[in-house]
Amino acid sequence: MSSAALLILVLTLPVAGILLVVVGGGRQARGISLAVLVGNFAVAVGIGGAVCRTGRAVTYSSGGWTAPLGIQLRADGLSVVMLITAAVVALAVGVYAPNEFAVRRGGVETRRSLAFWSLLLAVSCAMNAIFLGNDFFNLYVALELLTFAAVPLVCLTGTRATLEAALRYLLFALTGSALYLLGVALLYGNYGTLDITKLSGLVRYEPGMPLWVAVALMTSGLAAKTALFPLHLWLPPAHGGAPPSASALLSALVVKGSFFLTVRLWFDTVPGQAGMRTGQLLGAMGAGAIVVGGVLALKQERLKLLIAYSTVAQIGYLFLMFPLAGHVGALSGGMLQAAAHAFAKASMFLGAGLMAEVAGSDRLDGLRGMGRALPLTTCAFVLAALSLVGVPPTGGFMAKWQLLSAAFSAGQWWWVVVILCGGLLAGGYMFRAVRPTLVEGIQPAAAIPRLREWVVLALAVCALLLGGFSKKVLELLDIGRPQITEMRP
């Protein structure tokens, strides 16, 4: 199959799956969704193989029309890494979720099951569209699809608290969308195109105030959707009452969609144009996320909220790449962090769900004895925690090492202090989460299917293997990248 066909298939396959789920109903939703997610993973790997084989980005222009008239899909190294990461996480959630959302034989079919499987495929489709999009308006459409698939996931339980959390998330998301779309309109009015490749050539020779106003608006909107400090207020409540499968999707994938667009904006559209002040501001917000998120995580008494505030902190590392742009290790460190965080955080939220099933709640003081009751889950939680802290040879360590190397290369020692302090905070709150599971305590009240534990462990192992194969991943990230010059002061 040609690379162009694969690019089309990775978008149409989830859409076809959603239609089949709606027609087949909740009883057939699980089987259809799992088949689609397996196919989605296979197609993502096929796109990765095409990119590696050709050594350049692969593209497809709809109807044979090139930009700006046609819609172009483009897969480079960044796209491939995130496509495969998203496919693995979505498939893992699909395998884990049937115990929560399957319709029992002879049982009553509910909207909850049908809604979850449809939304899972919608999230997968939207993420694929974001990773392959090469036009800022079409990326806006994909981003909105992601938002309207993610918000209902927050309130699947239907309680008052989850509805309030979903409405808060929707408010932040729609405000971010408005800011982003306003910036897109300014870009189009000034340059007459929204194609990223064409824009990158135009802004090199025609930078000006309209450009930076547009970039500032788009970045602000994307930061709100990514839950970057201090725009993170929607994220912890959204995780508090959401099902574990939904939390895994929100933390591992959904926030990465808007972050990926920010990367496309700063590293592909305006490469080398970002001023030091702008980059330092994004870095300062990232540093604030690392410190504030870490401190708040230390204070939590519920495991899910601890993991949620950990997400706030770990998102901060992603934005340390912007003040270091143009230096070796900045982009690769940020993207490695995105992938490693996705695997580790999905494993943690799914593992927290299993622990809550056994203990009856996710309070830390009720998790005693989990090491004996759920040995695979506990092992997975420890491995994921090591990646978040940045212990070698995990993917989290390699990501932070790349960022540290870029900081030393840039002579910006203050980011070194932030990364090291963030690691200490992460060690503290991860120790609080792991310690109760390793002491004697409760006996399991209900049997947990071993397959669900293996899924949790497999995701944690992915975070570990990402560090071992980091050299190959770094080489892949470089494929199809534009030449980026040093940032101008």
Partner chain sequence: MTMKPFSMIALGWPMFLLCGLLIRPLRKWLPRLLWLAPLPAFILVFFEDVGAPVTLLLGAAAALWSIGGWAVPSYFPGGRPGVGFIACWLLTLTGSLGVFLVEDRVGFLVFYALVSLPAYGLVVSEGTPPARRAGRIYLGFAILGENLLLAAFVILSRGVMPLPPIATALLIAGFGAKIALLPLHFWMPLSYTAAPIPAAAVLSGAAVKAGIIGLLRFLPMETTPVMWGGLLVTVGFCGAFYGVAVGLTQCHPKTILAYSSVSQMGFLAVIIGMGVATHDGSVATLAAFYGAHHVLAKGVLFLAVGACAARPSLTVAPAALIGLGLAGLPLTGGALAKLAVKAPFGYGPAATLASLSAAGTALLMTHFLFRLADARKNPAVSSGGGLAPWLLGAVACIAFPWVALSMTGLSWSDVVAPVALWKTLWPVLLGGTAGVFLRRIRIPKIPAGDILALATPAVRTAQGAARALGHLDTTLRHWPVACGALLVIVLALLFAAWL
The other form holds:
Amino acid sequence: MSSAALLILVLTLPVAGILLVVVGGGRQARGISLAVLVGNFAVAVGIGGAVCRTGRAVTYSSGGWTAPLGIQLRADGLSVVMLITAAVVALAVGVYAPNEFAVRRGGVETRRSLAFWSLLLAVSCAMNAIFLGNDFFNLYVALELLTFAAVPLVCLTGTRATLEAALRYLLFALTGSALYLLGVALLYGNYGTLDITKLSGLVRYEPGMPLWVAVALMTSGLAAKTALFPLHLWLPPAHGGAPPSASALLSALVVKGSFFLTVRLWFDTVPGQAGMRTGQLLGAMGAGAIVVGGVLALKQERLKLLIAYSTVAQIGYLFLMFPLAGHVGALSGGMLQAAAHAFAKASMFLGAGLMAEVAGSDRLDGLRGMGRALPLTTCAFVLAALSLVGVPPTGGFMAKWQLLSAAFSAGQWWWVVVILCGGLLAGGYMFRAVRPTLVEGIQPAAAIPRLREWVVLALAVCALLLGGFSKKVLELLDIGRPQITEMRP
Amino acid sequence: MSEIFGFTAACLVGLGLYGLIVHSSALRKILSFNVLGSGIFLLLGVIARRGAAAGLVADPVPQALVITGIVVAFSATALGVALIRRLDEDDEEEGEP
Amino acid sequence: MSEALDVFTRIAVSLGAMFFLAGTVGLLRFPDTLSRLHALTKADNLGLGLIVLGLLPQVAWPFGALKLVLVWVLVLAASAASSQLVARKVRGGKDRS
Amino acid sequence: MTMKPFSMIALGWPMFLLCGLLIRPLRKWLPRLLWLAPLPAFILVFFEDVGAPVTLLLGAAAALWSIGGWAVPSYFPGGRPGVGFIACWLLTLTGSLGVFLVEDRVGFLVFYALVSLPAYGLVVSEGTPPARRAGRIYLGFAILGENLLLAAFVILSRGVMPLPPIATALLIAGFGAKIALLPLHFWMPLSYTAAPIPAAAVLSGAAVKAGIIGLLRFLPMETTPVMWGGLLVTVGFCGAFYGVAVGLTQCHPKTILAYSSVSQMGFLAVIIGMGVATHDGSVATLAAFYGAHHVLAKGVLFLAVGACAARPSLTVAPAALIGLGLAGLPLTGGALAKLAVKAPFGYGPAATLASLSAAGTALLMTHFLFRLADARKNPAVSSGGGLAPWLLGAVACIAFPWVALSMTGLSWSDVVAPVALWKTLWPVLLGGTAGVFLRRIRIPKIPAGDILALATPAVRTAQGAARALGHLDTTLRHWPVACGALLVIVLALLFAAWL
Amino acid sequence: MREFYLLAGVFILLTVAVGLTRVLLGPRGADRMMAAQLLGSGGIAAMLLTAAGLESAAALDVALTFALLAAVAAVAFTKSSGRAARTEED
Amino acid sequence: MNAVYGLFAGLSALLLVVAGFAVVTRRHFAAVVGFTAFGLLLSLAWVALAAPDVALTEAAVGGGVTGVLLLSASVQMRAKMEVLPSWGVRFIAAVLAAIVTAGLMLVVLMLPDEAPTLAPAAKESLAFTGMGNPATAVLMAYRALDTMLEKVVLLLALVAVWSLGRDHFWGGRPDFDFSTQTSGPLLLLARVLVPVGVLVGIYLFWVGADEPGGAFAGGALIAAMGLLAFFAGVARPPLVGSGWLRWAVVAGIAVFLIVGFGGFWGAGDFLAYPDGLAKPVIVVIEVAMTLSIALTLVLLVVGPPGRRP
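Structure of the form predicted in complex with its partner chain (previous: the form predicted alone):
Starting with the chain above, the whole complex follows.
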């Protein structure tokens, strides 16, 4: 097996895990899943090593059938960064997962134990498939896999509100993927291939209205699945209502899946071809997300809803990379933001879960005294908040730095204003989230295993380290990128 | 000639989208989603038919994509209906305590 | 020979189509559910039978013919059973489980 | 982040102490060890060549942090402040010293954030509603400044020369928020009044100088366009007089000191502005000298507020010396500082204004001294803690400028010359006399935070806007609207791409 | 001849489609179901004719599949709990 | 040729009318019935578009399992009439949808005259796979990865549906409307139809390698027969906790994975088939897949466990 075969391994390992969990039942689910997730992480790192070593993208054609007839998997710098991020978050969520998802030795399988672990592995599998896919239809299947993993995670508790949120999420996500598929169909109809590399070669010589119809359809479909403002209707109830482990996965990873595809579409398939206006439009929606999400987060009274609205706002930053495409820092800034937000947001949701377990609810005014009850979690909470606000030297800061740098070199100062306003709003809502935990107060005694607290802290530290090692990450992101020779006029 | 179906496909997409927007009940949205999906599949079918070459009456690749797509659409329908049923059951329990 | 068969096919198929037309008229014009059911089951089974009969000489023996006949038999069985069920249901839902 | 190895030790040491918080037995002892935290940095000043401005400011800041740290236990019941207070103290300390030592831009921002954000914990540590309000406003300003600087630094790092005006403006606004330049000043009186005395001391003395070193480092006097110097001078003078004027209406000694800080920082901005306006790089050292004196003077004056209940006799007199010294009482450190910065002002109207501002300082300080004397009877203001640190600080404050005099290029003879003596004396006399007279007059009271009171309509507008956005969100989250929006986005994207 | 098949198929389809108005008119669930049944057998007939018209052997399999499934929907209708179907009658 | 044209036009018109009806009508039940009819017409369209594999799949899924699924849901729906938004909203929605439709029509017209196609490539490689049906070759060889992932989607949908059950019913049987009191006609139907249907299902997947058919169509047909058996009370939905069920559900993907990794050993690549053995290997996969698909579809329709184990 060559190192390229690692690509197929990282795809099939979680699948094998799902099968084992389904067959083995809930009893062994935790052990199997954790083993698979550790393996997944190791393989992801292995792919990263291979990419770094060769300095080029690693590709693999399944079954030896080369594109365009066959399906190619391709790992470049972007894939590697996101693969490792996703692997870390998934593993952390697995370790964190509370007893409610475990079955005691000799006990019988429960609904949640079976569902949670197989869905966790499925999220991992789908994320890997999305990060490695180089074929738009293959990516469609991966995207749907992600949806099917994400929707039931929302309503794992089975309360009416979460069921409704899940249904709404499912329907909107389906609408989005239908539009995406429509675009894919048009691409095939025009170019006779779905392979991203091949397509990027073809569209350069034959752009035209059908291409832009396809791109518009795919982009808006993906934006719906990413919950980009104003298409965020499903996100707050879904992410705010799901169990914390699930919310962490949903906010940190799931929305990044469709976003990553958008990046593939704009930066790999039609690089430098779209006019100024499309990018500005996407950026404007991102700006709307930053402002509206930020203000709404400020108004929330429940911690998890606050964090969910903060996700709406943070997604906005991701889309600022599109108007700045072609300028140094746009792509890397967006990807850094995706990774940093993944770590920080996962940490916050998991931390919020622990706090809610202790306090009995996640109302903000009930969190006093958390600093004493859960010192590690509170510490993680503060760190994660700092990253989301973009305080140096966190990953969030480096991401903003890159985006600002791109905005300046593009001469588009308005994005600077947006980013700065977003920073202030983020400071405000994160302050609202963090402050009660630091105030003196009395919390009921609850036995939270230390390990779970450490996981939360580890994720926050990852967000911090991402800033510290941002230079390395930026170098890695550049590997295997198509050379954009022509800049936009 | 297969353009006729191309137009039909476009209309189906439009119908599906219209239904998705206006319906308040989830079941009808799922139905509309299926209409929308059928439109997309039909478009792929037209593309496949147009790609007839090398002695094949149609390009098999889009056809295979449609088959995969149908499976996915069915899975989505099943999940959606399961959610609707569950919500209905909850309604009943609340209505008849 | 084949021309004679063709003529036979044309006649049978046309007759079958007429039965379908009749079924439709019945479905639309008959006053109540049960009589509509009655008209319908008769008409469409006969219509399909005639068409199968008409097509029999035109298909490959024996497999195609077997399939054709099988189709008809299956539709007969299905329609017999399901119209029974529908009728029972209409008459008061005795069959409720 | 790049810095010299010894700097790493100097900054690593407080972090190391911070880790001590994790060990339960150490936690008890840590408050008594706070004075140790800045020592490596203090020692570093004598051995490492970090440039004159940094040497001056860092030395003074490290000294103040040490003295303040010594005073901390006496201000808390049982000598044990909360873990959060200790952590915030050490973090702010690290940031405060780090901004002087770090060499690259990103590193500077890191330490700048460190000196700004954890200080929130120091401001609110009393937990009263006014403290919380002050903390909120403080944090808002810290984040605002941080964001403005982020944008400025991104432009800086692009290496475009000359610096675009927008970057300079952002830098001045960002650092201005830290040093309370008008009109970004109102957080300062609120925070310093709310913070416990040792915290107020180090914040007002040492922490604000992060803004000064930032201005000195990133607005090089030789290259920054003259226009900006003019702006700094104008804004600075406004602040200098405004601080005095509003300070006179205050009663609480801490608030008065805070307004004095507004005034002094304004004056410091004037000095820097003069340097920029004349493209004279040597002014940086002079500004640093002035700043270093202010570090110690303002810091120990806060300690005096705390100490005065214990031994008024040992408090008020030295405080008078230091306070009037700030205004330039001859032969005090303040006079040295005023003399040192005389040169850039020349003999024009600027010099007159400078002297007038010194008179204003004397006036304000007289007001402060009266209030300080009153405060000894008011346990709510002065608890009588930290006498020894105060005395040590007072000595340091008086001695320091003489020790460092050589760095300014002044000589003994310049200082004791009769002309120089008179030049520094008359404003003090004028201000002091006015202060004595002013005690008879009833001055209307202005709430601390002055123009903040005007912000109410703005807050109401913001709340209205937030409510409107809330409605917008509710509307957009209706299914038909969102679905329709999806289609509109498809069409808009297509339209945009196709044209 | 092939044209004849196709035309006959279209004719049957159109005919039974007219019957679909019953789905619209109701009044009972059973009426709607029956109309669909009619379309089912009509569709099978059309499928057979199309199979002949387009000479597509596989279409026979499709017809076979429909023949098998024709009953399933009707059974599903009758077996599903009758509550809603009855409420619709009044 | 005119007749083909007529067929296309007639089918198109009918498709639109029926789909429009299914979308616009305010009665849920009528909409579902309309949609079932739509599925039938759609398969006809697939036949007309020379895509018999798709037609079979559409027929088996649309006529069978989807129909049952939607019917059961619509019958359970308490509110029988749809509450539509105001005229304005509907009008705007219609305008937006119409613009999208018009745009798509334009794009259809603008599709390149010389349609890009992978048909020659698919045809050329067909010999290596040893199969006669290019669609199956695409599904099982060229794009086998898609097919595998799609099976994971199906499995995941099952897990998702199961996860919607209630905790105290876990491990029990789905509360599907199976009969306690069996009536004659239904029993007869089940006894006649089910064996034939299963046979036809097996036939469909068996011929799939060389002729239109395939695992999914076969599996879906068998699944529909399974549902019929439940309706008739001849069989009962299985306990979701039972071990054999779990094995059967994952069998398809498991075999896929095993064959895939066997490919490394036998042919040097994941999911590469050894020379000359391609067809038998694919048939093995399809057997397992048909089983898994049939079972999964049945379970998807009958829903989560609703009775205590």
